[in-house]
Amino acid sequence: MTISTRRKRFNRLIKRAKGFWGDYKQNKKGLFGLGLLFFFVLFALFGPMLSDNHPVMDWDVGGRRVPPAWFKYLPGFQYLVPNLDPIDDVGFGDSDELSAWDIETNFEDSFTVTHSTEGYERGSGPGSILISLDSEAIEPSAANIKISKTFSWDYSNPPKRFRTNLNFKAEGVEGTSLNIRLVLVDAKRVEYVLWQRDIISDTIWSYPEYKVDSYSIKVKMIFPDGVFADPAHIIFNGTGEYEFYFMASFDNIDTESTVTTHLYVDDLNIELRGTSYGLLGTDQWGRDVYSQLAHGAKTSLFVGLLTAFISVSIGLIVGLFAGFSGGLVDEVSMRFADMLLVIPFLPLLLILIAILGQSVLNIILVISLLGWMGFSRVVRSQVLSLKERTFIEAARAAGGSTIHITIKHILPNVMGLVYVSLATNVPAAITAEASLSFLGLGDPSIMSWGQMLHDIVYYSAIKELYWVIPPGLCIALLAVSFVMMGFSLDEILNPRLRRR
């Protein structure tokens, strides 16, 4: 093929594409569908960048099942409060971070507080506070050291939840008795000991034996109401200055001991989770609903487009060769398609996913293998009509093989069906994946709009409209976009529907 011939073919393709676009842009339904699809593609590509939260793994980024932050501007929601993180960096990565804390002791000459490059590896990484007690330099038999952080709570309403964190390691404890504790002080200077522990021997890197937060039963039992108490509501009883501190108390110190006691403190932190969060609030585990919606757009588009491409390709190949070859090939392929068509789609889909596993690739594969039969019959009927045309007879007379005639002469004449079927199969695949996820058979490691709807029903969150409406509306609009594009393609490519 010469260069001029290739150039002529390329120019012909460009001319056809311009003509097609000229017809397409005059179709209002097609432009509406294309605009919706363009919006969802942009949302899938750039939407996740607006949130740093992982849609599945990041729990408790805000209070659990709280509305969006902008709800506070609506009547009746003025009580909502945001998150507050009083401590910027909890990892003690360098010595400068020690200056953000207030360090007090009753015997300064006995304690040395420095920065250590050792830290809890499973926490924030290298770096910690190293507290050293010189037993020989202390006169009394008891000493305390306090590491505290003061912060302001400027809201009359309490947060939804508070939680604290601590990792520690003790060395050389045999010369003393050591008690460590976490304490929260309210605006009225009432102290609440959230957790404490006596250390009688050296330890490896450790942490509190229970979660030290307002949802913990152990913390609730501090208060008179017991398990029915709301520690966040009790402690944060108004605006003012609050204090969070770590206290280490050394008692029964052996002043004749030559051993220096070392206490490493890492990941010391308190987080206040508000009653509102982000653009779309949080779910039952405190995960960002907006992040789930944005990442769900990628999942739905990926599943819909790839599934439609595979199923249409299978249906196209089967329909082409069944219709053109006829005989045994046609009979076997069509009877197999008929057999799959009469089997209820959803029950078979559920059984196959339960057997193969709940991965997104298995979902794509199963939906694709169960979605090609109808299109193959449409292609076959078109091929049966085309193969009796005179140009096909001429190609046969010229010695063209079955494959050559099918690819060069019949395939171009059925491509209009392919475009329309692709556009209409995508919403079917999206809703099929949403149905599986809604029934609890979606991929648990990947967030999708169907998985969001499943969580809403499973956790009885129907009344949380900020959580219910976005995934359902997105599924409907994305399906509508492809349906509109399918209608417009059918009107443009189908001679019987084309405007004259």
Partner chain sequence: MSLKRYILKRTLYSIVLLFFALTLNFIIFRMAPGNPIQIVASGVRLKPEMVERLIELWGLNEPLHVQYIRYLKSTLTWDFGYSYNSLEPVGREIMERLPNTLLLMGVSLFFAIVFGTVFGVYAAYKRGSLFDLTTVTVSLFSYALPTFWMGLLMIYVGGYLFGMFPLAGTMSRPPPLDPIMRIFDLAWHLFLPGLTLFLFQYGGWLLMMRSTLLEALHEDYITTARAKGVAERGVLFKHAFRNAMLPLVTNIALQIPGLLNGAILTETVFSWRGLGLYTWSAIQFTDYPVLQAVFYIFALVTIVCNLIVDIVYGYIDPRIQY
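No experiment lies behind these values; they were computed from the predicted model shown. Positions refer to the first chain, counted from 1. Each form is matched to the other, and the largest set of C-alpha atoms that superpose within 1.5 Å is called the rigid core. What changes on going to the form predicted in complex with its partner chain:
When the rigid core is held fixed, the Cα atom of L361 travels less than 2 angstroms between the two forms.
After superposing the rigid core, the Cα of S99 is displaced by less than 2 Å between the two forms. Core-aligned CA deviation for I310 between the two forms: less than 2 Å.
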Second form
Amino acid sequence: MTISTRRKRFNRLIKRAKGFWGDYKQNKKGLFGLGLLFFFVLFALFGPMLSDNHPVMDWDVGGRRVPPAWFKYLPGFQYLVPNLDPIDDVGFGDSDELSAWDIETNFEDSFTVTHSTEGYERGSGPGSILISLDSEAIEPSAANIKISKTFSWDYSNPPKRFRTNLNFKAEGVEGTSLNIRLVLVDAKRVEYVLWQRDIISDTIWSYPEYKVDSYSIKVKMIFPDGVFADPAHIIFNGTGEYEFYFMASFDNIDTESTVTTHLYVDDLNIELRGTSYGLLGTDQWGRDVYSQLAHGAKTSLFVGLLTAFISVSIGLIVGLFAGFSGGLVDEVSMRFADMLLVIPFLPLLLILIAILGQSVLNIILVISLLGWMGFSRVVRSQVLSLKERTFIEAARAAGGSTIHITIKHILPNVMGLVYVSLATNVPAAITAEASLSFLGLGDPSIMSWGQMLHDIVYYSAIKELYWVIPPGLCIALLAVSFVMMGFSLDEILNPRLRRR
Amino acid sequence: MSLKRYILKRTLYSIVLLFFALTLNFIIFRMAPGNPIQIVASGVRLKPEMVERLIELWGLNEPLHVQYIRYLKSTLTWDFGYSYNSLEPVGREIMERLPNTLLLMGVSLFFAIVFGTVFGVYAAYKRGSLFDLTTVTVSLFSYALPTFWMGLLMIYVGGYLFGMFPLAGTMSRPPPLDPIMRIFDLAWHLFLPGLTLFLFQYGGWLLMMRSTLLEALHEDYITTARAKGVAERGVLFKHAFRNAMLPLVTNIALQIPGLLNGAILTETVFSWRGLGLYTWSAIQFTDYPVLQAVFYIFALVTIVCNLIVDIVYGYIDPRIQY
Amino acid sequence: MSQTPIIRVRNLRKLFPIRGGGLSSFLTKEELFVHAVDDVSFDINTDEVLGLVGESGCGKTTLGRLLIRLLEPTSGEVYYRDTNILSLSQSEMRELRPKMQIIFQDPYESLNPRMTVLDLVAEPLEVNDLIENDAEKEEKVAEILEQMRLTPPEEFMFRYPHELSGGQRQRIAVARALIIHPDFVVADEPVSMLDTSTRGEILNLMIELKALTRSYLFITHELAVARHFCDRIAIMYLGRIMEMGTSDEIVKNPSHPYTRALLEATPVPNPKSRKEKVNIKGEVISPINPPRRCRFYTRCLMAEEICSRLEPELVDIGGGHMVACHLNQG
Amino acid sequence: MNVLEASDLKVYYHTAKGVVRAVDGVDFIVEEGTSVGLAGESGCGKTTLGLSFLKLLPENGAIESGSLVFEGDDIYSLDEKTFRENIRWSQIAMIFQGAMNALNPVFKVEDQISEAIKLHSNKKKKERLQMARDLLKKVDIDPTMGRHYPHEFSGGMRQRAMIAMALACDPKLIIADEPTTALDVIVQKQLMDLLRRLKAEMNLSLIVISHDISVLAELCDYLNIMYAGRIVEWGEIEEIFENPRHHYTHGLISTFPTVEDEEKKSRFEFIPGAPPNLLDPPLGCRFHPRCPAATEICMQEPTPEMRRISEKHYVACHHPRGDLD
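Given the form predicted alone above, what does the protein look like in the form predicted in complex with its partner chain?
Complete assembly follows, chain above in first position.
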């Protein structure tokens, strides 16, 4: 009998859940909210996977403050060009990669160019190019080697910016003079020496920094306009085949020497940063806005849900306790709640975060600790009115203890409020976190929508709508989804509570 | 109990609340890290005797309870000390900015109540209609939109796109000399932040108005009114509205803290020279005397508004339980 | 019917203080009390049904709650058999709970809307540790549901209160009270919320199942129901008992002017016996600090000077018929 | 002459769960100067019927069909505005159940009465207030109490004020919906006396709706018994109490205990079962599941028609009590 009744009980539970879902289904607002939430959950879970860029750390993944790639289909934005990365394996991880480069020398026999896994100290990736010069097999005059890569620029408009890089290490140079340079050749075969260096003694790996940046004054100074020049604009003046090469010229070679000169080359690269990037463009520092948005969704949901959960739990416990014990406990806890309610929330939040430190956990903690009062009052008044209800008296008359009454009778009857309050506390927490980040007190290591809006204001980027719209709209939509669910839950659950 | 006693009771309670707020305010800033001396002297190397002198000046060497009592005394006499940042008296700086904040809050609250109420009543009157549906949806969104984002869009649309309104600030620089032009200039600057803060409140106000009214419409006395021959308009605007008014009045008080939050954000976005912006910049400089004073002012505003609403409530609800 | 009292009430009083919040209490100068139950004494005998009749606000519900200590009285004693239940500690009282139960007026309010019938009916068993396991629980619940004509019990056990009619709910409430076989049940207007057509069923069941309990205190505002259901009737007015006696005595030989007024006012389902005006004036006075005089003084058409000075005691005028009236003591 | 005549009136509520046939083909007559009782259990549609005479149904309810004639004029097809201005309250007024909530808590009582006058006459404010106070006096309330708010009135006084408001425009017909429910017996008795007195003084016609037939027995000349959206018996009140022909009527009357009985009863009468759900009423006679005399016919035949017993006594039953079968 008990097994069958247990099943019956379970069936009743299923029926109740189905009944609730049936009611919920009728509620258009609720369904809309749930749909939106579902979308955001998916976005937070899978959105970050669609982009490898780190929202905070990865700078210059595209041109700075460039609109999304699809903008080029809009009128007036046809000039937009994407990023171009002609070189696949910057780290020279594979010996086959060498074949992607054209190698020319004037003394075929003296140079050997191999893939090396040695000498790797500062360059990135698992390997490098090793250029060996056998001094005995050469004439003392200039010997040079050119490693070049040809790529085509198919856009009539120039990229926003280009950068080239190089890491190298020279060994056995003593007495030999070595000049290395990075050169970009445009479609009209005009050569631009972007960077060069003379090496007269053994050099350790150069630092892994961009040797050439079209934004840098050093590069600009190559051109007649000097600081006012835009190298990207000057060089990429039309469609056609462009060439990027690295050249090492050896001079005054001591042919007597038995020492082989080694030149390790790594991270040889040119990046063309277009005037558009990805799904949502880039921010002030060329970071991926889409990636920020996706990670922001994670932050917002995490902060919103966890905060709502904590503050509702506190509110529930305080409310139950105050309502049930009454007397002094009630008086004290409610006066305390009153007091917290008159203290302006946002300034208090700001100062507490400023004191405690800007970490996401602190933010969650502080918002929860300042957000329970309203709900505890609601719970308390509900408990007080429940206490007056006859079925509580009936339970007491039956001999039920306070704990029994609280768990069996009070709690199930305030759960409706709990769900509603959870739903309405989430957007409040999301907005609070966003406000905090917006005011510059967010967690700097984590991207959030509020942080994005903060950056927009900080860098006066209000005109960049592609950057302004997404975070605000997401905050609004996520908040709306919870507000709508809260409204409909209230409509469904709480009339039941009141109805007799 | 008489109304007089009720008012006395509420006033006493407000004083107690204010006292609590003051105490909390004291405790928080005692907890705060960073010695004021370090903050003031950041970048400058002070001689030990100068540090000593400053400590004495700020009374930081006295026992806590003495500091507390002095804090109470000075706060209640509107003496908030000097800003760490500008080294100006905080009281004076606050008095310069408070009117701006009150203006912003007052104007937006006023319009939010007027429009929220009118549209809310009308939506309840036309419940189920297209008008109702659109108003409710729009309100839901304006209720959920982040204030600062709304502010940004306002600046974009009103400031950049149409170029009709200033992007920031409270007054043109230099301000016009003619007093009437000054008022116009202020209003011109006020428009966008005011609209933002208005939208921030309007939605919630409308939704609440509508739902309390709909709730009131289910009462028995509404049937009585209809039976008496009162036309639907009269049922709604006279019988239901008078009853729905009561929870709304209470709600004004409850909205004040939220409104302050909104004001801080709006002022920051629009560089509106009010207490919100003042708070924000004080946080940037960890300017404790300013923060402490601003806290006190905000709590005071909230408590006074609550008190006023309580008293108004006492007058308008014949059933109030004193 | 044995005459040993199961419940004895002595000088029971319950005053409810009127005050605002904690903060305001120091503003209030004089203390105001609602005199809900004011110096009441009576016995309920074993196997007896005592009716407690009065108008709303007369304190009859408070009195019912006091008898089983759901409320703490201001003063006085309540004896269950020989125990003064007011002197018991909370835990001792909980042990005594199964002996005294209550049926509430409103079957919509007295059943937790979120519990099934099975859990509702079994609650008194569970909280008093009177059952071992689920099987026993279901068995006992099934048994009492059957006795309550809620058949087949399996069909009702898993329903929620909102799936039941008013009459069925009240039968659940009665089942709850009777499942632990209490000695004494306070029935607080158990049928006043129900349609007249279904009242009889509940009342009959309560009579039939009297074997499960011993005595009832039947609280009602309807003299007609009390007249048939109760062995004795006590008439209550403003916190005091005005008249008490067997139900036949009360109905046929009412001795207190208030009882007479109640009888005259009670409508009779017979258009031929329409009665003329009721012999009473004014309205019930406030129960807040009532003056020391006959509580019925302001409404009594026969009041004399003594009535305004002295509060009459409840006096036996023969055969256990007791009246609290200066004019009926001679 | 008949003040009110309704025939084949149908009032349905359209709810999410389906159509609730609250009033399903009801004939109803009120003769001038008489009081007509309408009795039935809760949820049988009696309040709906009362409201439909005022065309004052909740939003989801509507009079589907039938005819409604007031003093010889068709009021069924009258548009809302004309009806509101010319009939509602000025001709047909209503006293609502539970005067607790039927008065608006935020207006003074005399203002509420005066509003009713204002809507149906063009009297000056002063005059109206004077009238309101006179009306309060008429229902035995101290006229100065008019300046108070409803919450300062006792339950009985509120119901009296409600009656005063109903009398404000000198209506022909007053519908009293549970006028004494939730009031104490003595107050109830006083109110019934008041209603009887006013009816005689002002030549009112009265419809009294109540679940308590002892109240109706005190107040009415005719009695309608309603069950599950239909009138099952109608007749002069004494005739019905003496010789109830419908089993339901008989049940209702006999379930009522009375103080007048000589002997204490040891058992109470009751009607088994519960009233049907009007979303899905049983086929055939709607009372058959609870009827002691139900037969095959009662289940299968459509709802029985009203059958004439005498000139002023009709019953809708296949097997009326006392029939010699």
